[in-house]
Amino acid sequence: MKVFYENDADLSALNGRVIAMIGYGNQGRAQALNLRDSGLNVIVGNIDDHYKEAAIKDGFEPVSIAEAASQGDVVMVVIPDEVQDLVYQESISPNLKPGKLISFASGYNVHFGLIVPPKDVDVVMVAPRTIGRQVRIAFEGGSGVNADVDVWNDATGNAWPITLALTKGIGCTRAGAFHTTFATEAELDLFAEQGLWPAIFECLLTAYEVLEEQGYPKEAIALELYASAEPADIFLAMARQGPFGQMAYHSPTSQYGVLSRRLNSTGGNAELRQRMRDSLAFIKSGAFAREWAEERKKGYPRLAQLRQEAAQHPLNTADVAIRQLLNGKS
């Protein structure tokens, strides 16, 4: 797998080019500020909302999305996946003149055919692998975060130099930018959200329910399971030393308990494996993309129901209680 670093990218590929950041949310703000701090010419296109106000406070002069797409030689789309196709059709597509470059922060819409850019523009992906806040924090600290990058269509012959220049301007070549296809990025991202994290959430909630049934104090359960930030520390150590390498930081009791009970799980691995295979097949078929598009058209009724159900879980009561204790309130 090809990985690009600082010496592989040259910011001069963006000389004389206007970069239009479409959206000033978490990723848009971080990327726009990083690119500007890298000495590049950045404008912001955003609707009239609090993100526009944030852009003004940061020294930008936001314009409409259509105007930004018209002015920009490079158009960076960092708005949420579910609204991209509508915004693209209404405000971006009419302003994509031949020779421009459009960059997506996810392969989702292009890969699943929800957006079909014209053949006479460069189509690329620059997708930082973490939240926008961390993209900015890392950059300001002199480091960067990893990214996935790809070129879907190279109409001008300059798509790769510009893609790598954008990646460098954001700070991602400091950590390493991985050449990953639109399809791989989109499908792996969805799989983590639909295959891995639901399993983790289910384990967390089930553990809480079992322990509460057995009479353990809800605050003690929450502290043990997540509120102490131990799981966050473990995941951070995994990122640096690997899942098994980080076990050296745990006691022999912990190591034995984790490794022996993982192997002793009865039937769980087979069931989990099949659930994950089913999730991946659903994603790859495009069925999820169609389901999510239909949910949006209906006004997100299922999402509202799921959020309401999540808010009613008894773990929320424990969370309030442990937060009060952690903040010194009784």
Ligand code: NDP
The other form holds:
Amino acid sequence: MKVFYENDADLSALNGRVIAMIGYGNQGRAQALNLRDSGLNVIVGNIDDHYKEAAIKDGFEPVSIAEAASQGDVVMVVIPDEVQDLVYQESISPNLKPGKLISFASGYNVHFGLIVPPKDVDVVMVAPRTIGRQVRIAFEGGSGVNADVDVWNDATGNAWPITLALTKGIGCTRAGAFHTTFATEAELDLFAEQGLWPAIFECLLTAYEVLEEQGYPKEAIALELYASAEPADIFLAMARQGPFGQMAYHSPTSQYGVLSRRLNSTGGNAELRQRMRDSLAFIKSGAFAREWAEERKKGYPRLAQLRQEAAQHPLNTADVAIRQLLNGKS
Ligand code: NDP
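Would you mind giving the form predicted in complex with the named molecule, to go alongside the form predicted on its own above?
Okay, now the whole complex, with that chain kicking things off.
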């Protein structure tokens, strides 16, 4: 797989071009600040609300989304995936003149056909692989985060140099920008959210329920399972040394326990494997994108209900208790 680093990208591809950041949330703020600190000309498009206030505080002079899309030679769409098609239709599309470049921070809308940009504009993806806060913190610390990059449509013949310049300006070529595709980025991202993380959550909650049922103190369970941040340390070590490589940091007792009780990859957990395959098939068919668009149209009733149900789980009681203890309030 091709990975782009600092020497593969040249910021001068953006000389004389206005970069319009559409949205000033998680990714928008981090990317706008990084690009500006890289010496590039960034404007912000946002509606009137606290995100706009944040942009003003950071020294930008936000304009409406339509105005930003009109002024920008490069239009970066960094608003939530499920509202992008509406905003695109209303405010971006009418201002997307031939020769401009539109950039997405995820392949989602273009890959699933929710947004179909015209043939005479460049369509690209610069998708940092982590949360916006980290995109900014890493940049300020002199490093960067990884990204997925791709060009969907190279109308001008200049889409790659501009994409790589944006990636460099955000700081991602410092860490390495992977040339994937819109499809791979969107499908893997959704799979992690719908195939992997639900299984991790299920493990965590089931472990809590079993331990609580056996009478262990709820605060001790929460501390052991997540509140000490040990799982976060383990995941960080996995990123740096590999899932099995990081096991060297654990005692032989721990290593033996984990390795001897793991369901092996051949015998394995057939039910989980099937669930993950089904999840991926559902995503790839576009059925999830349709379900999520339908949910948005109805005003997110199921999301509200699911959030409410999550708030009822007994783990929340343990969480309140452990948080008080960790804050020194017994
Ligand atoms: P946020 O939820 O942080 O986006 C908030 C921004 O979107 C605000 O500026 C908000 O302004 C604007 N916004 C929200 N709703 C609307 C609307 N209906 N109309 C117009 N503007 C709206 O998004 P993220 O930064 O999390 O995600 C942006 C993109 O980045 C997505 O494509 C996502 O897939 C991608 N991405 C996100 C990552 C993450 O960790 N969050 C990681 C990598 C990529 P206002 O409230 O004023 O409308």
